[in-house]
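Only one chain comes next, encoded as structure tokens, the form predicted on its own.
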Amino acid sequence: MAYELFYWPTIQGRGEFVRLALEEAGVPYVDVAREPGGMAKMIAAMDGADHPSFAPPFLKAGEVMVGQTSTILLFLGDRHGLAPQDEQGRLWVQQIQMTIADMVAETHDTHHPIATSLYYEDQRPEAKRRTADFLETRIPKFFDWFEGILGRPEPKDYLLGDRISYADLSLFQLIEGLRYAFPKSLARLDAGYPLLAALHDRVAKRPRIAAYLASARRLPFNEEGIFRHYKELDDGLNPGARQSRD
């Protein structure tokens, strides 16, 4: 049985976190909306399902339909060895994944701080102010937490130790996206987070992930997805920035 992944056909977006898990697991899947007639099939699946998804991505596995990125990854992690089997371990990986999802949402809000219904050009001043705070306070706050997990009680290869999880794949994608969106700022930040940088490189070199990244299945970043590069927003970091408490 091939999984059916339903997501927008021209962007990486939130669907990319699911694609990376499917690729690492080495299981067959169909990226439905990228197939002929796929967009119509995706809309029909959203409108007609017994358990309708609010928005893509969602995944069909036989008769099972699962929506929301983190829930899909929880489902795939259990099925394909990308999460621990014990309850505490499963919950811990999902906790990390939900924290990554929080950061993804905050990244999106740098270029759409007022409303998603407005174009970026309609909210540039607000985007610049929001991005400055994101670069100065929010990225370090999240990165400190991730780096701490990788470093306790001693440096390890992956978030759980020597075994990869779906959260490691998602953390790789988060770093990739941030480097695309804010190359100037991330160049300054990367040096302060060697364990995060090493995890990113380690994931990128995994055979199935490396093959995927080099293939046509891996869509390029663009200015329609979550991670967008607007030069005027990437002005670097203020070394005297305060930390937020959220």
Given for the second form:
Protein chains: 2
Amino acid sequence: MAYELFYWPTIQGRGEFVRLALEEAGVPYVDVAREPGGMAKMIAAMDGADHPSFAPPFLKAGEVMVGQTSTILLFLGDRHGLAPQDEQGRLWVQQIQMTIADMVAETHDTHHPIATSLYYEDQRPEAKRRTADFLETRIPKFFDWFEGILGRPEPKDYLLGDRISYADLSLFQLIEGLRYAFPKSLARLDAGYPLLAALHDRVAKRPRIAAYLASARRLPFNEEGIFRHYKELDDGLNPGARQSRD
Amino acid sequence: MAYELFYWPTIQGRGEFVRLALEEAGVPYVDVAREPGGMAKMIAAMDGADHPSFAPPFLKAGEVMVGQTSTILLFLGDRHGLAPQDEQGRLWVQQIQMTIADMVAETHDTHHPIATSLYYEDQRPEAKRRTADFLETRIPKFFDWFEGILGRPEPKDYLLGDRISYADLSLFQLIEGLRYAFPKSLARLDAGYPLLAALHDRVAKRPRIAAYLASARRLPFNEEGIFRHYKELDDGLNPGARQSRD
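Okay, that one was the form predicted on its own. Can I see the form predicted together with another copy of the chain too?
So here's everything in the complex, that chain up top.
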């Protein structure tokens, strides 16, 4: 039976981290809300379920229902070989995933620092201040940590070494999204993180991921999702500046 | 061998969710950074470890090293009976925990909406705006979800029914922290969530938790942690107001 993924039909958003894992695993799934009548099915599933999610995405896998992006990936990692089977390895991948999730949430808040319930236009000055700090201090702090993992004890193809995990897929998506949102700033930052850039390219070239990215199933980025391009947030800033003064 | 918990020594912070699980489980642990010379040990463990954490808290359990609050709880839940053993039950508790973690992060950002690297005093107007939305729309949305779980299919003692999980302990701490930060607003909200209030009291009265809360191991809340009381953020607001107009 195909898995059923429930997520907003017009954005990559947090659902994209799940889609990438499903695509890499090569398992059949239905992106429910993108089917005719799917939105109504999604709303009904949120209200009526035994294990209702606070918000999409959530996944129905036969009798199992699971929500929260990182928890869905924990489940898929075990089922489809996208995480190690030993306790330390499983926990480590999930720990990295949680750190990616933290950075995703901070990225969202660059354009919505005051309230999700308000438009971006109603919190633009605050968004500029928050984005400046994000580019100056937060991206370098997170990227240093990821680059360090990829470089120890020697440069590795993936976070765990030679095998891919769901955290690699998510890290690809995070880089992809940040480059979309902040092209100028990322261009200046990227050179300092060669292993992260190589990981991004390596994931993009995996046969199933490459096929997915070229398909209509991959939605384009837009200004409704997590990664949004607002020119004024990317201009005139100094990524990594504060970090380098430390 | 006693577990070693690594966390900032002067605040409850995110480490408190781990402390509560360790206390309820009744397992011996050392709160490393609160021992003489402990801060240096913590910094060394962050830099040198095979599985370095992005930030505290992290836990060393024999050969296992694990960071990120929710991932530490996943580990402790399995080891010490603070989560069910079946797949759906394990995932469900972790999914609830992730939703609690989301609310904790949003609570932090009420006083730091612009940047963690700035003082609260440097982002006070933004903090007021963000807190107003948090009290008006976010707390009711989260509390409705938790109350709903506790009430379905009939009122339950704990999130899973009659057995406690690590998510119950974290939910207790979340309510405790919100009441500290926003006493006026929470007093007006609490009445609408009788099951949540009862869960809070039930957890507080568990023998090991009650002993812990009365001990010197329990640090007081203060204005360095996640839950901070700034009078001006709690005054004159209208918790739940927007929600009730929907």
